[in-house]
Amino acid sequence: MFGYVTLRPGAVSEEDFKRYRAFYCGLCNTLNTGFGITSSLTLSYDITFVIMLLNSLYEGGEGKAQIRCLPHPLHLHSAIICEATKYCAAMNIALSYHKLLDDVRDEKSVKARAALLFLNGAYKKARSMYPKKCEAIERGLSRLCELERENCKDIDALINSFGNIMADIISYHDDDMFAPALKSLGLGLGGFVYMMDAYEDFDKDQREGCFNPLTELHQRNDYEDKVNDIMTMLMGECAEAFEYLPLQLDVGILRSVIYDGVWEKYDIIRTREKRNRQTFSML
């Protein structure tokens, strides 16, 4: 998965950070014990965001417990499984699945092609177990593809579509008072991965001749501000959906990421970026 939506490191107290960390262990637990053990290779904070989110929306209850996994098989650690877990669980299959597809349709990827392999059964059972939604992501992502392959300029239409595709997800339940405001949340967030994952591998994608929808804006002189414009209009949306909703649980732990934590990645690779090109000019 794409690993954006995270609590930035001494972020929470430490008691906060290990209840967002045994979030982390149940969904872990549950794609061991759901979808197979390889499936946990799929694992996502991103995805444990969405869990916290439901659960502090919905309080579908919560069942705790002390397990081991194969990373820590010697000491016993907490984990919490909520209402929405199953549900998340499938979800990240489903995408770390149309992930891989689209690494092997784009990059030829050896490896995204093995992984296929070892995902196909987890992803059968998880579009059994929510056939609507794994449409709604396989639709999306489709016409995603579509916009991609005809080398699509409106970075605008690209955004939407992987926006829309989190939306459907984000909206746990379609019909109910708060899906708009999840929606709106989903488009917001949505949107902002994609930007992050182009940016994040933008030289990657030149190198290799893949499609990238930040390859005409990085021709202009304000490129590095353009960008940041974009992401902040795009979590402004999130944020306000999230303020929206009457959130129970947690809502300290989920502001952090939304407010901080989406970005540390960005900062990252901002500064990254900053330093090759003030090296390169030394040269």
Second form
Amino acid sequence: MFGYVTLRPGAVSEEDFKRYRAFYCGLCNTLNTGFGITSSLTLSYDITFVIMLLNSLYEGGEGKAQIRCLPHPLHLHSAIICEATKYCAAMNIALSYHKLLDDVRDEKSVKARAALLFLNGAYKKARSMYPKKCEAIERGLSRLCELERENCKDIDALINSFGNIMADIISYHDDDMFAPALKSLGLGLGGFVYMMDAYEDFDKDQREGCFNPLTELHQRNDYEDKVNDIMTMLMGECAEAFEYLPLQLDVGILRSVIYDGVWEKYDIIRTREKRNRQTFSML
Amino acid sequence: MNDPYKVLGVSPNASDDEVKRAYRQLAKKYHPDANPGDRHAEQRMKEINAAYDAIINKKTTAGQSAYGGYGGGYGSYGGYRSGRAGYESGDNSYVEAALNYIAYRRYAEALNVLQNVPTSEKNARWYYASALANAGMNNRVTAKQQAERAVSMDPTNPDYRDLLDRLNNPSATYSRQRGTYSTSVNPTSICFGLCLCSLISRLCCRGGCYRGW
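What would you give as the form predicted together with the partner chain, now that the form predicted on its own is on the page?
Expanding to the full complex; the earlier chain stays at the top.
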């Protein structure tokens, strides 16, 4: 994923932040021990959110440990592992793996090919654990690539293509009482991530002649407003589904991510652009 | 169905949090995993789930949400049972057919049928039906555009306005909640502030002097 689904620094209490961090450490630890050390290439806070969400919903018990790790060998710190950790680790590997496959195919990226070699073993393991989910991720990303290759102008189709992948991942049990709400949450969140990635990379994609779903929209005078509108609609759907769930544990952290944290990158980009524009207009 | 509040053991004035807490407590007790093979527990769990859905769904987009599997389909537009998607005289038969499909949540078929209408005949009602179908398919950008079109073509029709309001509801609710997280910076207000500053400084520096910066 793309580093958008996170907490804003200072947004929650120190205690809450430590807990959030502990789930992240637990994820890292699970990747290393369960899937091989190179799989921690895929480590991100985004999937940590999903772990905490599923843990809050299903409350299947948490294992806490004090660990040392390679990047932080001097201090012991807390790691929390729960039932969702292994699942989310596998899903993240699958997502990264198939994304890299597509990068190799489309952009012939050498970096991607190298990264793939590292992830091969980890992906094999993930696929043996969750074959159906991995297949769904593969199909979903394939479909998205196809749409992008055809220069698809239907922004809903593009957004939902990625959103549906997230919907599949987040609905841990496909058919329980909360599956529809989790799918809706995933659809909105995934759609937002897709839009944010497109928004952030717009200039770079233009320069390099790469596909960007916002190309048509960018020609409008109200581009910024429209983008904000769409992303708000997507988070609106995500939040509505979130509020349907009977969550209690860590609800403050999860809400902070959904209502505030996801906009951090967006705010940084907007502030930088305004500053650049102001500088230019004063020259 | 029994009174959902009684099933969960909460007062009708209970907050969302209280309802959720009550649900979790009961679910722990009657969950099938905790009571394997217990028919009575299974039945109770069904009632508890139904009661939860009945209460919480009412509190989200005015009954439009259908997450509970009791409405089926994910997304807020799973069930357009409310809203008068009824027929009006002068309705194109394709639009009629589409609205019928929509009532049964067959949104892809509805969209297919609507394609048969030539562009010159796409009236407000066509846009309304198309917006409903697209909303059902989670094509939110198109749905909103089309609902806006329907309203602009026929501003007096309450159904069209109602649909647009419902489509905007999640964004409005979200923005309100987002506003309570005051750490977020509002780019629009910065922009306005900077523009104002640059305008003022340009007016002041008419004489070509270079002030300060």
